[in-house]
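Just the one chain here, laid out as structure tokens, in the form predicted in complex with adenosine monophosphate.
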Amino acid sequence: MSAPLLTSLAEPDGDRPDALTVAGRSCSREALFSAAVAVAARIAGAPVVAVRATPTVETVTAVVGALLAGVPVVPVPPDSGPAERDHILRDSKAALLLTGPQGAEDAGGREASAAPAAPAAAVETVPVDLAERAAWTGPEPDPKATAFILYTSGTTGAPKGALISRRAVAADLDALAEAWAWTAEDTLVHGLPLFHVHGLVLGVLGALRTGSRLVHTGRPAPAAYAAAGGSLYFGVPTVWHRVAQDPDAARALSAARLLVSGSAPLPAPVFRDLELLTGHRPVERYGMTETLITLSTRADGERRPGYVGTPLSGIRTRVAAEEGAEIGELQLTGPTLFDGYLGRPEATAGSYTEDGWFRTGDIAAIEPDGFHRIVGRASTDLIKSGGYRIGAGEVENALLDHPAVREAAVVGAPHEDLGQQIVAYVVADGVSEAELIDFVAGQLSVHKRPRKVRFLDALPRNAMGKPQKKLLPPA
């Protein structure tokens, strides 16, 4: 049984003024804790709270405050357009939205080019004030209680809210600390978004739970990683690809202890370039919003290009392969699994096998020595671009909301930097590629925009009239 989620926070060291740095602004653990207690006091008793997840100290304070109060947190991507933001707020029934000051958000966030910051009408905005202080006497929340509701895309429809318990987060962070020998001696550096598992759960709570310093670089730029002087670095493969393209920045990471890649497959050439430039063979780990991180190579173990290692402590895996085949769907069980999709019992039930194993939808192979290799996804309608998971159906629906678009089919095309890039095929009149890209970026999140739009006279269809993505022309 893991210790309570925020144990290490309750014993702030108090004297390190830069225990936490986000986009150039620092604070001590004690300052973070006191301001978070003030947040907790303000929101105590709320059923759920949304947090506008800009890369700021305020976002970290808001999340910690909600966790202290035992109020489930719904992170809202700061660049999400009205369609996506309203869906998240309505579906989660969040009545409060914690935000930072606009100025600070502009400094490190994506506000400059984002959609208007106005929340949906029913939501009360609560600004986080780092100078505010309060005494906290609340009881330790139940470990079974929900820590996060993380919105994540499926193949069709709008994103679903994955319910992540406090004990799942605690179990995952402890298993990762063990696998990576992650301690209070580390300085964690990354610049990943604070609304997904990677940047928020691992990248913020992991640092707070292990007691390590955290430097969040605002954006995951190679030069910022190089300047941060960390011991432990997190990145998605796109970030590592960019680091490998910047030899000076890459060489500066030689002094680190561990470089960790996850959220999408790390291409073998990027693994090798990183090794050549930094002297480190990167650790690769695998996870999902619904399961948190479940597989990883280890600080004290072999790291092999193309492999995501072995199950973390407490996790069991199996591959559901057809008779005679070596690859099949990866299925798993363990203490880090989610508690279902909010308000969607059928989707929840559908994500488990009859005997209670979680169906990842990823195709994998397990070598005789236990090393796991992720081969691909069962459905091509879930796209991974820059480490973001994007449902083809969600982007198609956004395109179909444009008055000029009659038909739309969205695919993920292989891309050297992004892994996959979103390509939209549309049947439309009197609208340009740039207009459609901006339209999706404005309705959903900017990262869900197609990078290319191809105009067709008609979508290829089978005899039943169903669109055939396999028959679309090359991007």
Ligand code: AMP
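Shown: the form predicted in complex with adenosine monophosphate; wanted: the form predicted alone:
The text that comes after this line covers the one chain and nothing more.
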């Protein structure tokens, strides 16, 4: 018989009443388990269920109930528009849509109704009642079974559903627990959306597997993080930037054990600000929807700005670089990889090399000591200028080191002579284009300096804080 995926729920003895807190509402693991069993009893036998992933105890209950029943879960962003929502429901063939209470806050903190406008897809909406109980037992599902269908926001076409198995989730969470010394003695704090790997798989299932207490702040506000009293904090770079801009909140995190950053590169200036204010050098990690988390710095190891550490247990990596190049596409293999894209065999096949390694599409460098540095996406962040291969992320970090620059995004634009020229988009005050070009040339090799600098009021970003370079104005 296989071990339970949600280990801490199998042995609720000695539970505490605030083992799980989401947006100010708390419950014990035993109460969560009892309500989730009722969900499992209602949905057992369904092919797939969708969950409207508001930051609520009901969302956690719905996800746990589906996992207990062995029914694949499709998290649906609560603020998704009708077209995106209907695509996810239709493509996944979800039979039910589980929802939280009336007035639940969505991921952006706005009030949202219990159910969105009636979807075009024929899906029954089922509210989750935390008081509901049911007599139901079922075997632990097959580890090879699908736990989640997570929809990725690809660069082209409609989002694709990535099939994530139960054993991949278990392998990843156990590897992260080892890397971060994550135990039942920890209190995990975060306020991340519950429809991504970061907030849901790591940020909820990680706590339920290790047995650590979980405090989800509803929104990832610096004051909420400061008040939570955690030992382990998760955030994306936007969250950590805001924390670093609030010195009192940042200093309140000095009692924590680890600050973990992911989902996008953490700018070096934010890394240094956090270290100065909290006394902690942040742990950085790397992953994708299709691979879960595969690289990380360690709780007991070195942490360098701009580096995402070394492979987790069971993961192997390589860089496919052109001859003489220091950077190239990161490829990897290991037990955390997805089982393919739902109903898209050609897309699945295209994501692997001929010898079976997953192609991340990210450009990376591996140092002699095994530390990995992610330069950016191959599609947007690898710039070929004058015969040089330049990573946009390196130029962005150099720009962010200038005291006048608050945000920076770098792209390659067509150029008759160079092939591509480096163009920087910055949010800055009191500095000229020429000053920034000269500043980068003084920090990096001269050929890595921007040829043009455009000033913006703000960079376009997605819900996870990643800059959306395809939405930048023409160079």
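On a predicted model such as this, the values are computed, not experimentally measured, just so you know. Numbering follows the first chain given and starts at 1.
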Between the two forms, rigid part of residue 58 equal to that of residue 122 | yes
Roughly speaking in whole degrees, what is the angle the smaller rigid part turns by between the two forms?
-> 134
